[in-house]
Every structure is written in structure tokens, then in C-alpha cells.
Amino acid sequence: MEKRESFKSSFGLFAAAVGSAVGLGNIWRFPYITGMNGGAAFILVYLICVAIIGLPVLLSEFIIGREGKSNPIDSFKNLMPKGKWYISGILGVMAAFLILSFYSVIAGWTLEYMIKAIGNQFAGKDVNQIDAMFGDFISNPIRPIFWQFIILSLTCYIVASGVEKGIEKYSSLLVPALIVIIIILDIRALTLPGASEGLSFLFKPDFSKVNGKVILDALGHSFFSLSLGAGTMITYGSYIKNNERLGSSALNIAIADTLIAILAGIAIFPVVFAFGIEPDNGPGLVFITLPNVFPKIPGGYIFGILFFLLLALAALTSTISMLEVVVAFGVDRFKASRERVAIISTILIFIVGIFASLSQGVLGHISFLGTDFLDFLDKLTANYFMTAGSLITILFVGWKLDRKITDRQLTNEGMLDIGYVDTFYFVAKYISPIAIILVFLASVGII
């Protein structure tokens, strides 16, 4: 049998789950979602929500990706050869796939956006000429799709180039940069006047704001936010050496994802109402205000170039993991070359992204379910498989697996002593699993 590949550092494991977890989701949704539900209030529920939710089934995903050394769907089967428990797995893959096709569409926008930003095509732009931009771009038919195809070739090579030489490589390059970007974003939002309003907003409670939605938002954007229930942190769980810490990593990821998410609405929010915006604006704040406000800035040249390129690099490392699911789910079932598996998987990928990419278009008259084509499949995605895979596995965990493979793991075979095991399960067992089914009964509109 050939030997898996793995992480070669306990960076590369950080730097490639990080980067996976951290997508646009947290540079736009977090600061977007954050302001919808009052700021601060909402950021101390997300971070409990991470603790219940997030946390405990990352860790499970990844205790079922290093002891399965395999895909998502045949790491369950090692475990579980019986049981119909893959089917978590068949979830994730499919999720990874279909998320990837309209993903790529969506980063292949911020391509579009930075070059935007280079050539200086914002300046002298009312908000609804920037508005009517945003609209001619993503309904044009040939300019989207050139950048979706762009994005996906960049994600090919990379995965294609393997474990360590591949994601690990450029992870490790392409988090740090993110990082960098964000700091010097936000040393300059915190030059602006009034940006002091937008740091009160963002880290001072308001308790009388937070209600049921806010926390059914919480719950969703923990979840969501940390790549869980699309096979990612399984397919990673299989490539960590025996001697990684799986409850520090786990931890350690959900910390600088959160982190990042925070540090995105540090940039954010400062400008927002430097400006007057109103800080719910929604993800048109990315690609409709924001731009409009650039220009205005001293240095808002710079400083917009660098917003973009920010989600570009979001966006890449998390198209990264994606395919990774998917090809590492084609090289062990049909024990092809990884770079085979690559291109033929991008290439399925793009054609059902081009749809996608056309639904903001010419195939914008054709509905699914009441919506476009690139909606319909963020919503089967989010609200059903990654879900429903996500609560398979966090049951497996809790109530299936066997406790000595889980002790086993966690423990490094009984080299580490930790103290956290009994709250793992408990929490794995019941409040991880109704936390998700939550989640589920308020994505799909029932609470």
C-alpha cells in the first residue's frame, strides 16, 4: 500500500486549515453578519457557539480523518465497514464539489475587483454608478467565467502538486501574506476620523440586542465558518502525523480563524461609519459601498488594492481545500495520479460553475426552488449537506465510535495527559448534536 502523504510541520497543518477555514466568509459575512445583529453582543455568542459547535466537530473530524487515513467517505467505512455512517462522507464530497463550483465563481469576482482597483476605475464613481458596475460585470457572459477559470487553474496546481509540496508550499506562503494584508488594513482604518465609533461598535456589548435570531446566526456562522461538514477537516485529519496535538491544533485554528474574522471587521467598521454607512449594508459593502468610499480615502488607491487582494487570497486558500476533498476522494477510489484526478476534477467543477457564473445573467430567468442557479446551490450546500454531514458526525463521535480510538487520538497513544476528554463527550453527545439541528430548523426557514 503507498504511504499517505502528510503534513510535514505543525505550521503547514495550521497554515492549510486555517486557510481553508478562512475564506470570504469571514473578510465579508462576519463583519456583515456582525453588523446585522448589533456588533459586540453578537461576537461573544459566536464565540460560545465556537465552543459548543465549532470546536467539538472539527475535533471529531479530524479524529476521523487520522485514524480512517483516508477520504471522507471511505475514512467512515475503515471505521465504521457496517454501518451507513459514510454516508457524512458522500455529503462532504458532494458539498465540496458543488461548493467549489459557484465559490470559484464568487473569487473569480475579487480577480475582477482588484484589477478594478489597479486601474483605478472607482474614482469619480457615485455609489450607483459603482452599483451598475457590479451589475454589468457579474451578468457579463465572458469576463466571469475567464476569472472562475483562473482561480480554479491556480487551485489546480497547487493541489495537484501535492500534500507537502502543494498545499502545505503555498499555505504557508499564502496565510501570512493574508495576514499582513489585514494588519496594515486595519492600522489604516484606525487613522480615519471617527473610526473609534466603528471599535465601539464592533467590542462594546449591547446584551439588549441579542435574542433568539442573533444567537441562530451565531450558531450558523460558527458553523460554517470553520469549513465543517464538507470533508475538508476529515480529508486534513488524514494527512496530520500521529505525533500532532489534535485538541491544540483544533483549538489553535479555531482561535486564528476567529481572530481573522475579527482583525476583517477592524478594517471594516472603522470606515463604515467614518462614512456614515450603515453597518448592515449587507455583502454589498464588498463590491458596491467599499469601493465607493476607496476613492475618498488619503491613500484609498492603495488601501483598495490591498482590500482585494485580501479576498483573493481568501478566497484561493479556501478554494485550495476544496478541490483537495475531491481529488483526494478520486486518487484513493480510482488509484489514479493526483494530478489526473486534478484536471479532470477541475474540469467537472468549472462547467457546472459556468452555469453558475451565467445564472447572473443570461440564465437568470431560469429558477430553482426561487432562485438562481448560484443561490440554489449556496443554499443545498449550507443548509442541507454540510448540515446534515456535519450531525452524522458529531453522532458517530459521540455515540458510535469506539471511546478508545477517540482516547487514543486525542491522547496520542496515551503519550499526552489531558483533562478534557469527559467534556468532549459530553458535549459530542448532546449539546454539539441539538446545536446543529438548530442550525438546520433556522437555515431552512422552520424557527
Contents of the next structure:
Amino acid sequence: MEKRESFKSSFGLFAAAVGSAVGLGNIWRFPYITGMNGGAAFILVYLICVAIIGLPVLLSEFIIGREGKSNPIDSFKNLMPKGKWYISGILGVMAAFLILSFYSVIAGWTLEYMIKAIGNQFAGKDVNQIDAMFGDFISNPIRPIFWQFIILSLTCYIVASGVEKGIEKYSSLLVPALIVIIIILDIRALTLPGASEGLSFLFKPDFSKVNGKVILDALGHSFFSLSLGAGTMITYGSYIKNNERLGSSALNIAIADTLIAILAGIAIFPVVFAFGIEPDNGPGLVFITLPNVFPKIPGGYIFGILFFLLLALAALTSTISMLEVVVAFGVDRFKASRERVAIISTILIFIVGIFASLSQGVLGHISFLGTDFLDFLDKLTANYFMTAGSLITILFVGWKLDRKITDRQLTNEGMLDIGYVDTFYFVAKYISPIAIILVFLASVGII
Ligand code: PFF
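The form predicted together with 4-fluoro-L-phenylalanine (PFF) is what I need now, so please give it after the form predicted alone.
Complete assembly follows, chain above in first position.
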């Protein structure tokens, strides 16, 4: 059997996984759902969700990947030839495919906005004009598709270049770059007059805002943000070398992902508050509110460009991980070359993605369960595929997988002395599945 590719260094593994986790979810979605759900109280609930659900699922995906040594579907099959546990892998591959088809649309928007920022197109416009500019752009039948094509082509190129020479290499460059950019933006935001109001919104919890919906949003977002239930971390897990520590890797990744989301909030809220704008503008926070205020702050021209560059880089390291799930599956299944599978998968994803893009304009009248196609794909994957995939994954590790295998994976064949194995089991067996089921039932409206 051909030797499976692997991440060469610990940093490469960290960068690739953080690259997957850190994306539009952190820099676009996290700040706006925090804004809509009352700030700090939401963040606190989110942290709890990451700790008791996100982290155990992430670790479980790594265990399944490194032990199963294959794409998400075959990893499950290798570990449990009988039974239907591999359905979780099928859901993961489908989720990765579908998420990429709409995520690449929004990733494309960030490129357009970077170019707009370079062309200084936000200057001298009021918020209504910027709002109209956004509407005109996303409903345009050509431009967003052009940018989507660019994002998908870059993604395809990197994935086709291989695990070490593509994913690891580019993630190791892009992830540090995005951390540097975010810190520069934070310094700018924190030195604005009135920054403290934005900060207290982020860090002073108001528990009267916490209700069922807030908890639901926090949980759903923790899956999305850590790229769980989409096969990504199983696929990346299959490239982790035997001497890496799965537990501390998973912990570091979850911490980095959360920190970067909070740093994104620090870059955004002081700016928003400094101009007395309400932070609850929803998805428009990044594409309407910020372009409105950037021209008004000192150095805003440069910071605007950097901000959209940050979004684009963050999106790219995530799209890579989604395509890799589909490609890893295709290569194993069809025994075809990585390049070939990457190109064919990208074309198929692009075709679905074109409809997602057009659903913001000319095809906007076609409704899927009461919403447009892009939004439908988002809800379908986040509420159903990722949740169900994560649930099956944690149930599998908690109840089905031979405990010896899990122990071996966590302790690197007994080489590591770790104290959290029993806690992990308890959480994986009871806490995480119950929490996921509750959230799932609530999200489909049963409770
Ligand atoms: N974690 C990414 C983000 O926060 O933007 C989104 C994502 C990446 C979801 C990869 C699913 C996935 F497989």
C-alpha cells in the first residue's frame, strides 16, 4: 500500500487545522452573531460549548482519522466494518462539498471588497449608498461568480499540490500572516477614541440576554467554527504523525480558533461603537457597517484593505480544508490522481456554487423551504449535516470504538502519561451527545 501523506511538522498540523477552523466563521459570523446576541454573555456561552462539545468532537475526529488512516467514509469503515457508522463520513463528505459551494461565494465577495477598498470606493458614501453597493454587487449575475472562480481555482491549486507541499506549506504561511494582520487591526481599533465602549460590549456579560436561541446559536457556531461534522478534522487526522499528541493539538486548535474570533471582535466593535452604530446589523456588519466607517478613521484606507485581505486569507485556508475532504475521498475511491480529482471536484462544486451565487440575484425568486438557495445550503449543512455527523462521531468514540484504541491514540501507544482519559470518556459518552441532541431537537423546532 502506498504510504499515506502526512503533515511534516507539528506546526504544519497546527497551521492546517487552525487554517481550517479560522475562517469567515470567526471574522464575519462570530462578530455579528455576538452583536445580535448581546455581546459578552454570548461569548461565555460559546466558550462553554467549545469546551464541552466542540473540543471532545474535535478530538474524536482526530482519533478516528489517525486510527482509520483514510478519508472520512473509509476511516469509519476501517474501524468498524460492520454497521452503518460510516454514514457519518458520508454526511461529512456531502457537507464539505455543499459548504464549499456556498462558502466560496462569500469568500469571493471578500475579494471584491478588497479591490473596492484598494480603489477607495467607500470614501464619500453614506450608509445607504454602501448598502446599495452591496446589494448591487451580490445580485450581479457575473462579478460574484468571477471572484468565486478565483477562490476555487486557488483552492484547487493548493489542494492539488498535495498535503505537505500544498496544504501544509500554504497554511504555514497564511495563518501567521492573518494573525499579524488581525493584531495590526486590533491595535488600530483599540487606539480609537471610544474604543472602551466596544470592549465593554464584548467583555461585560449581560445574562438577561441568554435564552434558548442564544445557546442554540452558540452551539451551532462552535461546530461550524471548529469545522466539525464536515469530515475535515477526520481527513486531517489521517495525516497526523504517530508522535503528535492528539489531546494537546486539539486543545491548542480550539484555543487558537476562539482567540482569533475574539480578536476579530476586538478589531470590529470598537470601530463600530466609535461611530455610535448599533452592533446588531447581522450579516451586513462586515460588508456594510465596516466599509461605512473605515473611511472615517485615521489610516482607514489601509486598514480597510487589510481587513478584507484578512477575510480572504482566512476564507482560503478554510476552503482548502473543505476541498481536501472531497479530494481525499475521490482519490481513495476512484484511485485517480490527486490533481485530476481536485479539478473534477472543483468543477462540480463550482457548478452548484453558481446557483448559490445567482440565488442572491436573478434566481432569488426560487425558494427552498422558504429561503434562497445559498441560505438553504447554509442551514441544511449547519443544522443537519454537521450536527448529525458530529453526533454520530461522538457516539461512535464514546460507545462503540474499542476503548483500547482510543487509549492508544490518546497516549501514543502508552508513551504519554495523560490524566484526562476518564474525563474525556465521560464527556464523550454522556455530556456531548445529550447536548447535541438537545440542540438538534431545538433547531428543528421539536423542543
Ligand atoms: N471553520 C470555518 C469557519 O469558521 O469559517 C468553516 C468551515 C471550514 C466549516 C471547514 C466546515 C469545514 F469543513
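Here the structure is a predicted model, which is why all the values come from computation and not from measurement. C-alpha atoms forming the largest set that superposes within 1.5 Å between two forms make up the rigid core. Positions refer to the first chain, counted from 1.
Shown in the overlay between the two forms, fitted on the rigid core, is a CA shift at residue 146 smaller than 2 Å. Superposition of the core reveals a Cα shift of less than 2 Å for residue 382 between the two forms.
With the core superposed, residue 207 shows a C-alpha displacement of at least 2 Å between the two forms.
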